[in-house]
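Shown here is one chain on its own, the form predicted alone, set out as structure tokens.
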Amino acid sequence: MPPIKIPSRKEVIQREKSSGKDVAAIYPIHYPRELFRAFDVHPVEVWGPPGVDTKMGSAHLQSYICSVVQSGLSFYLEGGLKEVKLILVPHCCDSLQGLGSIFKDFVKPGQEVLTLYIPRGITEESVRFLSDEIEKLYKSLARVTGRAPARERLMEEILLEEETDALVKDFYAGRKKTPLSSREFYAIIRAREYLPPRDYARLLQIAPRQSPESGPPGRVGIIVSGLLPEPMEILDVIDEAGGFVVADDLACCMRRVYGKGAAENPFKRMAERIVQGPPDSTKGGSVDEISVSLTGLTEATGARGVIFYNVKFCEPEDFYRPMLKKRLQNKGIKTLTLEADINQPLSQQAITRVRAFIEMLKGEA
């Protein structure tokens, strides 16, 4: 089967300023992506990225933040984000909210630095709160490009990423069919980061959707949770050992694919969707939440074990891991805890606790 051919960031982004779009640099992890193409303002998503030298970044945070953050401060201080317009930092955990005021404080790019607060659990107030959030930063928006999108077109952009989202689920539901790699299926859901949503929309109509076979046969069914799959060698890992990545809780993944809203104010469906959407450390959800989740995504899946891949320091992840494992074991479900710097090629200690884990499940198949 010939591989997919994905555009890469860099040609999405000339191609999309070359059709007169403004481009804004997103670090992690929740924000609308519809409000920013109601402005025509292409959002790429900086998770990390991966394999920066953070020397730069370094120097203004402390050695405990974590890799995404230290990574993405580097990455602009290196010139890595000179083709945008401006930048958005959502305040999804301590690191990030700090990296938002570098930005503002001391860094102070030529861009505009706009910020977004994201409220913790699922309430009303939560859905308000966000509303108001989000139309400040339509208000934010309106500044800097000039332009006020009228309610219609917010709406044709949110209906937009709706049918996106319903579109990525179905893709997910047909995954134990996909004769893809793990690898180059999650090449594939990452895409969404840079790419426009009809594009998106059409990679996902070409890639391959069915095998004769209900998952590749005598390989054991794999729930990976955390951050993001970085480095994505942990994916060959998996698949090398035996394993299948059947699903996943990640927050660059499937934790933003979110379920249609209900209102008729756009402001208050963009919050509705992220609220309402899978629950996240980052979005205060509760234990019983996530581990309901976990539970019922294994269950779906007929997945065998679940690894926990986190990227060092990541506080709110570390804080929910230690009982979500023991709901987890207490409901049979094995897991297996990794850390990794999105920057560091994963180690053989890692690789070798991958294949032991994946090995543990065959013999209990």
Given for the second form:
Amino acid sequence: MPPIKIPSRKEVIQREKSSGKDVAAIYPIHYPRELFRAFDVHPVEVWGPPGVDTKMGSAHLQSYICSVVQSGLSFYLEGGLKEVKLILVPHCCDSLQGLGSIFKDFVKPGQEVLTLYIPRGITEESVRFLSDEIEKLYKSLARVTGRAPARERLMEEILLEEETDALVKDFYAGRKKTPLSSREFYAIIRAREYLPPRDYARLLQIAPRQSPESGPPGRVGIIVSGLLPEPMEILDVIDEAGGFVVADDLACCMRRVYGKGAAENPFKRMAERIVQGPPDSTKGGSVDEISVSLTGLTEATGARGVIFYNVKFCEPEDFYRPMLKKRLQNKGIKTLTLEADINQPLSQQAITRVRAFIEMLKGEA
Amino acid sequence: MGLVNQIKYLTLYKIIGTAVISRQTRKSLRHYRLPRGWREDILAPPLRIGAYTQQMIAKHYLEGRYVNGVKPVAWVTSGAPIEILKALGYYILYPENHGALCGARKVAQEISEEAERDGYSIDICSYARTDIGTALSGKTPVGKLPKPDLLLCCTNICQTVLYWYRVLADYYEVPLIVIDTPFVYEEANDHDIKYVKRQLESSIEVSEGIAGRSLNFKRLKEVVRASKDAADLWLQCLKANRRKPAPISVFDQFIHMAPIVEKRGDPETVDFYARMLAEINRRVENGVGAVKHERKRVLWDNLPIWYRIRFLSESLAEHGVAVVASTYTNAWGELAPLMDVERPVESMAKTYTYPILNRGTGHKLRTMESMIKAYSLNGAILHSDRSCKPYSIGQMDQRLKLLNERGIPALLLEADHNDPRAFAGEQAVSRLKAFVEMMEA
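Follow the form predicted alone with the form predicted together with its partner chain, if you could.
Below, the chain from earlier opens the complete complex, with every other chain and molecule after it.
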């Protein structure tokens, strides 16, 4: 099977800019993609990126701040965001809150820095608040871009995102039958971080879905939980050890596949999608809500093990994990916890532990 | 069971316990003695109000031992809007204060390790680890903590408390009220305040349901009045340090802030701070400074290092350095003017959205700058607290701004508010020495 060609971030940014669009850099995790698109602003997400020299960021951030935030700031400081017109830092945890604040108060980039407070908990109040917050973001975008998309345009982009979410869900549902390696599969999933929705939909359409070797015999279904699969070498190690990532509970992937909104008001509809989306530690849901979702995912996919792939110093994940592990173990699902720094290669010790974990699962089969 | 609890509460707490504690207080006031090893050569004696501080804390935790089944019990975060619960007659416990007490008594590490053994990362907040450790093991220096009937978590101090209280809610299987306060990067938006107000209003019904009584708004106003008065008196105590020499140190403030945190809304707390202010004023009149031979005056930023308070106090006083103001202790008084007794819920929404910890890094720098000016300070110690990310992020820029743009020597001191494993004593001493030299240069 020939490898699928996925355009790089750089290529996409150049193309979007040359078509007259502005580009926005978006820090993790939750935000309404559709709002930016309605303004002809192309959102490109900044999850680190990995492999950045964090020396420049460490002049502003203590060593106990996670590598996603360290890299994110360093990337800006070394000129990685020169091409963008504006920066959005959603408020998803204390460290991202600090990043947004340092940007506004001390780093003061040439571009506009916008923030978006994501409410905690799933209530009517959260939806109402986020709706107001998105409306405020609309006004900021209107000021920065000089555009003011009408309701129809907003709804058009919302429906397009909802359609894309449905396609992603479908792609996940067929995971067991795809001949793609875990890394190939997640390269496609994560391309959504920077591809326009129509290009992304095309990518999903051309991605191979069926294989005579689907559901490889002898391979153990694994779910990866955490923020992001970086370094992505973890996926190769799982495959090489005889595992198979059947689904994920990752903040940059499955936790952002939102459902359809119901409201006629576009701001409320965008808010509904985020608030009522899959559980995520940073949204502060109950332990029950998160564990029901995770155990449900293991049951639906037949996964035998869950790897908690944790970015060091990520408090939201650190708090929930002990309870989630207990709940999973009570259901007979084995778990493994690995700690990662997105700027460091996977340690030999981590590789050995993944191999031993999958060996153990295979032995129990 | 209810009657047994009532009898125990009445006899062991109300009658015997309170009498014993009050007697101890009177005794320690009559036969006042300096704590063992007190450095009289460099430090003024501890405030005599300390006997009452101890009394209030002892009574509070003693009541906690017998309160289950007698009063509804709520566990709350330190910045939570407790006035509604107080007006409904709840006994209120602050796990953060309990954590600080464990830190000051040097048992926090042992208790935290109970949580770590259960899988909680050493990277999460050490207050949370201490609290979860107590929940799992029952270990506490106060004998026993009451089980909560309700949890109230307000995100105005950090997001960490939300995850922590989710763990508690799951462990104790009790309702959790979340008051989510949007972070204020510059100024709060109208929709932020309305969101907080709506959550406060919704919290009333849940709190009433558990308390089994309706909220009396007249009583709520009385509680808000007591909160406001106590916070105002606390602020006056702190402001007395604008005088030279400073009558109390920040280390004294850390010890005597317990009532403003955990007994806010009680009339006895107002009396306590009125008495404390009177004692401070007597020191001012007599020219008594907390640090004898005060030569330099500095600011403390961030939480205390609970397990090294005396060590730091002495290490600095040896050089004639008085730590006279703190962004942390100031936070419990600076919002008093926002509280409006006639519009309790509306004003609570605003007051509890605006604590320093819920505001941007630039606001904190401006607060530090204005305190440096108001208190005539020569330097600043910024405690880079690995357990408190929201307070610590921004300190590296704030330090440089103070140093380069204001010419204020500023030290970044790496530690953790409750976990001694993150504190290197010798390194701290040599850094403090270098900092003093920098101020003297």
